Structures are given as C-alpha cells and as structure tokens.
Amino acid sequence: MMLKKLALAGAISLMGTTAWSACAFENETEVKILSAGFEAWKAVTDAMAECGNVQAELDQEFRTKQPAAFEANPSLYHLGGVSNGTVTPLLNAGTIRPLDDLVEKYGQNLQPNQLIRVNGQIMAIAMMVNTQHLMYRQDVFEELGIDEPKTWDDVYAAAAKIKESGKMDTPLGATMKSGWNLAQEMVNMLPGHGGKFFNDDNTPAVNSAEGVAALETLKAALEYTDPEVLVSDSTYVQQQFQQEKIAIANLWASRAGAMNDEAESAVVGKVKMAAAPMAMEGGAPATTLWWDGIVVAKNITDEEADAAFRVAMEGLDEEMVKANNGAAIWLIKGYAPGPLAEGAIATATANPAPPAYPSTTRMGLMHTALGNELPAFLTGERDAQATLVAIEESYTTAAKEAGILN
C-alpha cells in the first residue's frame, strides 16, 4: 500500500464504498481523518477504509489545518494524525478527548507504549516511532570509496567528493523549507552541539556559542544542496532520492520505505540507512525522537467518537502491520524490524541518545520563532548573531502573550 502521489499536498481518498473484507465490523458512521501524507499513514487509512464510510485526507500541511478544523463545532474531522510535535496545540485548545473509556472498550490489542498519557489521561494512541536518520546511496559511496558518515563534517566531506567527481551537482538533500521544516533542523542541531533552547525560568537560551555553531553547520549544507532548498520539505527530498538527483540526506525514517517502491523509485536497493550524524564527536545524533499516532476530536458526538476509535483500531492492527512492515517502525504487535529500520534503530539506541521532541507550549512558541527568523540567515540578510537575537526576541514576545513569561 504505497502512496503514489506524495507531491499532492491535499490528496483526499474517498473510501465509503470499500468492501469490509479485512475489517471485523461494518462501519455505518461517517469517519473523517486528517493526517500527514507519508506512506505509513496511507497504510493505516487504507486499512481503516476496509470498514467502510471512511474519508482520509492526507496532507503535508495538516499541522496548520488541524487546530482550526478541530476547534469547529462540530469538528471538521473525527480523527487526527498527530506526532509529539503537533499534538500540543490541540491539547492546549482542549479540542481532543480523553480516550480511557474507548481504550477499555476497544483497545485490548494495544501495547502499553502506545498509550500517550497527559496528566494521567490517555490522549493519543501512538502507532510508530519516527526520527530523522541518514540515508545515502551505497552504490555511489562504494564507487567513490567514501566511508559511511558519522558526523556532519563527514557528511559535507562526502558531499564535496561526490560533487567533485561530477556525478551530481547537488548531492545533498535537506528539509529546509522555510517555516516548520527549517525550524526542525535547528531543533536537531542546537542540542547536537550541546546547546539548549531555554533557561530554567523559560527565558530563551539560543544566543550562545552553541547557537552560532548550529547555524554555521546548517549553512554549510547550502554549498551542496539544490538552490531551491528553502522550499524543500520531506516529500521534495524523498523525490530527489527516488529520481537519483541526490546521494545523501538526513530524512525521516517514515520515508525509508518509499526508496524501495518500484512504482516510483529509480534507486530500489541502493539507499542505505544509518544513524543520524553527530554535530560533534562523542555527542548524540543531531536529531530528535518522535512518535506518530491518532487522536479523537472532542467536538463530535459520543456515537461518532465510538465509531471513529473502533475504525482506528482496525487501521492499527497486526494484519495492517504485517502487510506494511517496511512502511514504519511500528509500535504495533506483529512488527519485525528490517533493513529499512536500521538507521532509525541505530539513532534511537545511540549512547548518548538523542532527546525526544518536547511537547510543550514553550517549545511550540520557540519552533515558530525559529521558522520565522532562520531564513534571513540562510539568505545572507542577517548574520548568525543578529539571527539568534531575533529568535530570542520573537520567542519572548510570544511567550509573554501566552503567559509563560512576565
């Protein structure tokens, strides 16, 4: 079950007439879900659709659409696909419902680590773990005698050698689209350099030597990336790999399966997965650990919530995992790790290990500030120091408005 048109931001699947061949019940209640558009979500929503009356909207801009859609009364969707980085606005707004009663009713096959609790209540069901990890063209590396990169310095040295060989003008892919994607690269890189985002009193701490080092490491990528890198998101980089335009990228593990999709990839069997590069020797991989999963809207009827959760459990069952084992690092029973999971597992089990992305209000505000202010640094409009000052000022303004700072 591969997602064939990942470039279509608003791909909608209307699934109301699907047969119920692999579903334990016939769903007679309309269920709508808004989620990201990567392969794992396609697999899950396809499995949900086997129950009937399911409409799945797979949209890479889901994180900007969900808050308003769930705030509507009634909610525009019954289910949401979220991560620990995108669930926070929904939690803060109170637009998703506790799931304890539904888990007791229908969640007998869930694993304990799938139950995401907030203040003691189950608020989400995790289906997979995700992280950015290194993907590289093993055939190109072997041909040019390049060792597997361990640090970002190694990555840039490998990119330079590939560029000098004439095989590719822009051998490196990067998810540096202005906004959320670019901010996430800084979220990876600053802790990787030993820096931190906040002081104990919630004031910002990015204006530091580590902050400057993180910015310089990010900017060094531009010598080897597509000139359009500031519009480059995960789908863009995935397609660059599939079309043989790049040889290296620190890309989400959820994109690994697409490399071996014979229907759309020219690099089947050629892309190797490895741990995310370290920003400095002896440090943790410069990335963060995530989970992806499902939430249920608050502003729907109890009957709709019951049907939606029951359908979701059909999408998150062992049968789906066995049919789509390589699509994700599943937390669901039946998952058997394969070669495509090697990089993510190496990243998650590194010593020291990378941090989990913090699902906090202050991190959400910082992420927004990063996304707004970092492009000016990469385009040369501001130097590193001025950029860090601008980030701190932007965060401070938002934090005061949110009541986090006085």
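Bear in mind that the values here come from a model prediction, so they are computed numbers and not experimental data. Positions refer to the first chain, counted from 1. For clarity, a rigid core is taken as the largest C-alpha set superposing within 1.5 Å between two forms. What changes on going to the form predicted together with the partner chain:
Once the cores line up, the CA of residue 81 ends up 2 angstroms or more apart between the two forms.
Remark: with the core as the superposition reference, the CA shift of residue 334 between the two forms reaches 2 Å or more.
Relative to the larger rigid part, the smaller one turns by 19 degrees between the two forms, according to C-alpha superpositions.
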Contents of the next structure:
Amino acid sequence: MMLKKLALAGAISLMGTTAWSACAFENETEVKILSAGFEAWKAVTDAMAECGNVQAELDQEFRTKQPAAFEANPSLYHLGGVSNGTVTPLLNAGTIRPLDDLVEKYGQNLQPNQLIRVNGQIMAIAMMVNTQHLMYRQDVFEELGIDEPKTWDDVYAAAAKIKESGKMDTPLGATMKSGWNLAQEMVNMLPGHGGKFFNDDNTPAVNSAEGVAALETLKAALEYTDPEVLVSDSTYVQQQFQQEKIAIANLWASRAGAMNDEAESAVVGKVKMAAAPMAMEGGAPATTLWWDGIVVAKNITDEEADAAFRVAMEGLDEEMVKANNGAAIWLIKGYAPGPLAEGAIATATANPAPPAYPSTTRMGLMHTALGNELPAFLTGERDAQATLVAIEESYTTAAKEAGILN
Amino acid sequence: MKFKTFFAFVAPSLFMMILFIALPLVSVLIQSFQITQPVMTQSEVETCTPGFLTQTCTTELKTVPVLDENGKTITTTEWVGLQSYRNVLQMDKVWAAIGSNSWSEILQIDFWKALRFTLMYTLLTLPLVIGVGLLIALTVNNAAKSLRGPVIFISLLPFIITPVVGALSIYWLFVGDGILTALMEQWSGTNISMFAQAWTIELLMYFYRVWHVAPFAFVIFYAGLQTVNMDTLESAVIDGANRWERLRHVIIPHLMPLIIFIALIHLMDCYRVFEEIVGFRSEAYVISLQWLTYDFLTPDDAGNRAIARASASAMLTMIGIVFLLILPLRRTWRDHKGGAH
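Same protein, different form: I have the form predicted on its own, so give me the form predicted together with the partner chain.
All chains and molecules follow, beginning with the one already shown.
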C-alpha cells in the first residue's frame, strides 16, 4: 500500500516536472499574482504556473484588495492583473514600477500596442481588449426580415418588431443592475450623444441637453426589457440569451464565448456579434474600450521583479493564446480572431472610434454618483432634469470630500 | 464577591471590549468630524490605449495626487465640524421639501430613504417575530413527545443558515422565472415580477427576516414555557379560565422578561439590516442605513472612498439604535428595581 502511494506520488511529481518544460526557464523565485477571476486570467495564470513557484490568486474583489496590497512594503503580490479601470489607484499611489528596462530585456515577443504608456513610460502590459457591443439572434432577425441595427433607434425598432411578432415578450437585455453596471450604461450613452461629464476645472457637466438625450435613450429600453432589469447584471443577461429569453443586448465581449457553450446555451451558433450601436447618426459607437493586462509591483526587489516579469511573459506567450484562442480577444501574437470577435473588432475600428474608459479619480466619483442617482429616474420617481441635478450634487459633495474640487 | 476577585474575572472581557469596541468607536467618532484628503495637482498626462492593431494616445489634464520623496501620497487632515453629517442628512433639502409639503422629495435623499425603510422594517418585524416565535413554541410544547425532537430541528433550520445564503436563496427562488415565481404565475395566470417594484421586494424582505429570526424567539420561549408554574395553570383551569385566558393572564406575564429580551436583541439586530439589501440586489428600490455606510466605504475603480461620510453615517446609525433601545431598557430597569425590594 505504502509502496503504491509512493509510486503514485513519484509519478505525479514527474508529471509536474514535465509540465515545466512548457516554460522556457525554471523559475526559482516566488512569484505571486492577484487578478480578476474570468476565463482569460485563468488561462494566463495557468500558463505562468508552468514555470514553477507561481501562486495565482484569482479574485473578483481584486480591485478593492490591490491598492492596499501593493502599498505594503514589501508588496504582498509581485504581479497584478488590472484593467484600464482599476489601474488608476495603483498609478496614483505610485505602487507599480515602470517596465521599460524589463520590456527591453524580456519583451521581444510583445506587440507594440500591448505596451501601455503613461507619460512615455511603460506602466502595464495589455493582453486583451474588452468592450460592450451588440449581440443579436441572427435567426430571429432573418425570420422577421430585420436588418442589423446600427443605432439605438434601430435597436428599439427591432425590439418592437420582435415583441409585436409575439416571439418574445422582452426581446431586449440590458446590464442595468443599479450601481456600477447602470452607471456604465450612462458612461456609454452620454459621450455617444456627444456630451461630456466634466468641465476642465473638475466641475460636473452632465446637466446638459446631451445628458437629457442620453437619459431618454436609456429609459426607452425599459419598454422592451424584463421588468426586473434593475437587478440584471452581465451574467443575468448572458443567461437570458442562453435561455432564448432575449434577442438583442449590448453586452461585454468577454461574454461572447458563453453563447456557444454547448453545456449551458440553447442558442449555439445563433448569436451574431456586431459593433456597438451608435447613439446618434455619424457618432462613435456608444460604448467604451477596455483593456486587461499585467503590472509589476514597485515595493519588491529588482531580482523579484525580473523573475516576475519573465514569468508574466511566459503567461502571455503565443503558446498560451493558441491553446485558449476563444477565451478572449487577445492582443498577443498568434491570435486568430474568430466570428465571436467580430463585434469587438468592428467596435474598436469604427470611425470615429469609441473612447477608452476615462479612468481618473473624478471619473471614479462620477461613476458612483451615476450608479446611486440613476435608479430613481428609471423607476419614475424623478424626471430627467431632476436626476441630472441630483447626479451633479452627489458628485460635487464627493469631489469636495476627495479634495479635487474646492 | 470581593471587588478584587470580581475585577479579576471581568478584566479580560473589559479589556477586549475597550480594545475592539470602545476604541474603534472613538476613532470613528473622531473621523466623522474630520476629512482626510490627498493633496491633488493638475497635470497633463499622456495615456495610450490599445485599439485593435493600433494604439490611440490621448493627452488630457488629469487631477492626480502628489507623492512625497518616499512615493507615499501626501494627505492633509482637516477638522470640518459637522460637515459630513450635513452631507449625509442634507437638512437644507429636507426643510425645503417640508416647506413645499412634498414628502416624496425627502424620501429621495439616500439617508432618509434608508431611515424610512430601516425603521419600518425593524418595527413591523418585531411583533411578527415575537408572535410567530411564541406560536411555534406553544405548538411544540403541546405536540406529542415523540414529535418534539424533529419539529424543533426543522424549526431551527432557518436560524442556522448564514444570513447572506438565506437571502440569496430567497432571491433565486423568486427572481425572473424562479421556481416560486413560476408557480405563482401558473396559479394566477399573470406575469409576476417580484423584483420589479419596491413593495414586492419589501414584502419578501419581511418574509425573509421573520423566517430567519422567529426560530431564535421560539427557542427562548420554549425554554421559558418549561418553567411556567403548573400549580398556577391548574388553579386557572379550576377557576374556569379557557385556553386564551390562560395564555393571556398566566403564560404571557410569565414570559414577559423573555419577550423584552427578544425585543432588545431584535431591535439591535434588525436596525443593522444589510444582508437583505445585498442579497436581493434591491439598491434601486430599497436601501438601509447599514448599506449606506457600506456604500460610502466601498472604494470605486479610482480608489476613492468617502470615509468621513461613512463615519458620520455609522454614528447616526448608532444613535438610532440607542433611541430605539431606550424604551424597552427603561422597562427592564423598572422591573429590575421593582423586583429588588
């Protein structure tokens, strides 16, 4: 019995060593990474782990943990998985290091557009892009003879047609869960209507004609969505799609893969991805561009940073992308965009192109204010004008407290 | 007991209470009068974002914190008096709304919206919890001995379940086409959305809280029922008292201290209602005071948290609990003094 166990243990440890061969070097320094928990991160951290001595923590609460963990000295993690939304507190607190020398040493395989530069210095290595774009049921659209929607008006017209046909009661899905998700819809819609959030002196500028137009466009969705739309987040909308409850939604590109997951989707191969709809003719698609990538902590030794970066490069290599082509819209060499990536690519290459998510201190405060004040408008407690005033007041209070307004 | 012995026994607990309750409370009190901000400066920042195949670089004026030579953010702390309380309470708007007689406007301010729900929730669930708890206790007490064990076990289950898990289970049973909503739809023939308006969400919350807390009241009452004086009960029967009169004049007076005890615990617990809000995702319709504090404390993507307002909101919550407890505590105090003579 004992012998058997020993033999088994030996076999497993052998398997472990053969797995290392997938990595170009044998890592001897301990490397810890904290990142978000979605599929792409799992693929990358698994590839990194092949080098040995890598501890990956995949946690959806990463954005609350990261700033404090990187502020510690020595930092609790060597690497961080960030997005352009969550890198701001790290940049502001100066807890991540410039990567120019490391890129020069180990970054031969990186594409130029992966290098995220802030004031000329490389601060992060992007690995994938994400954006909210249009997904629709091609079969339903063809059957009813509806063209691919280009604007939000088209989307609502299509939704009306589907509802009329009696195929679905609530043909439109929307990530309007109050809080962050709902605020994000407004972050898409206001610039889409040509509006802006701030004046140059950090005072709010949402109370405008564009602001009203954006709110009205948002509210128009309620006619075609599930009545419980104010509790529906990305996962809920994804499930509505998979269960044939909805036919159109402006949803995250990272959710596209789930539409063709045979195990849980009833609509495999029926959902088509297209560019995010425009809020007005000739405008940019009403959405924002996001990237996810890797940063290296400042409060670690240079040797550790060296090892961590090398491990990261192994995680972001061609081999990993080829094995996980469908997991994300990779920026890494070797990625072959499939039909699921069409929507994101059409969105990103649109002319005029949608803006990147404007991640700044003031935008963080504005996002919270939007998330807290918009629900009252959608439930009908407040009209558009009063809502915009409430958003500005709520933002102003928070901005004064945070020290960016006097 | 000698004071020294008494002190030796109590000291560890006292020490822990001071360390983990009193000191943090003092610190929160202090922070509610202060605002700590990083020193900010405006600077031109060029940021590059990957598009597909190409990169777009934009230069904008960004407000960023200033770092000292050690790379730490420089912060300033100012005493601001009651400013954070004013920010939370927004009394100017309240007075304006009262002036124009529009109560609904008051309920659009987060704090008052939360207070309305929290108070109503606490006060309405209190009699329900006590009533249902007493009912289960009486039923079990009158049930056949062989049934008591299983019945007690089943009635205790909701209390054992972690609150967040309990709230989530109810959410999943009712959201969208959840099992119970689907059943109700089949039965009534109409389309029902339990999470599409405030009153149905609140109804589910009341149901959840009573379901979750009544077993606690039941256990306490059940223990109390075992000590009811049988002689008094028998003489009541001989005097011709019916079931209801026995309950009203013998059992309830006997259980009164326990009822007060449960009321105290329930008021304290329920005023801090939080799990329901998060579990039911009801933020768009219903929020509570404790959730408000949590919302202030949660950092946004840029790392900002409203610590000053969170402290003020926490202090206000505590003041609310103290007010609620005054009444039952005074009664206990009187009973205590009355019983001492």
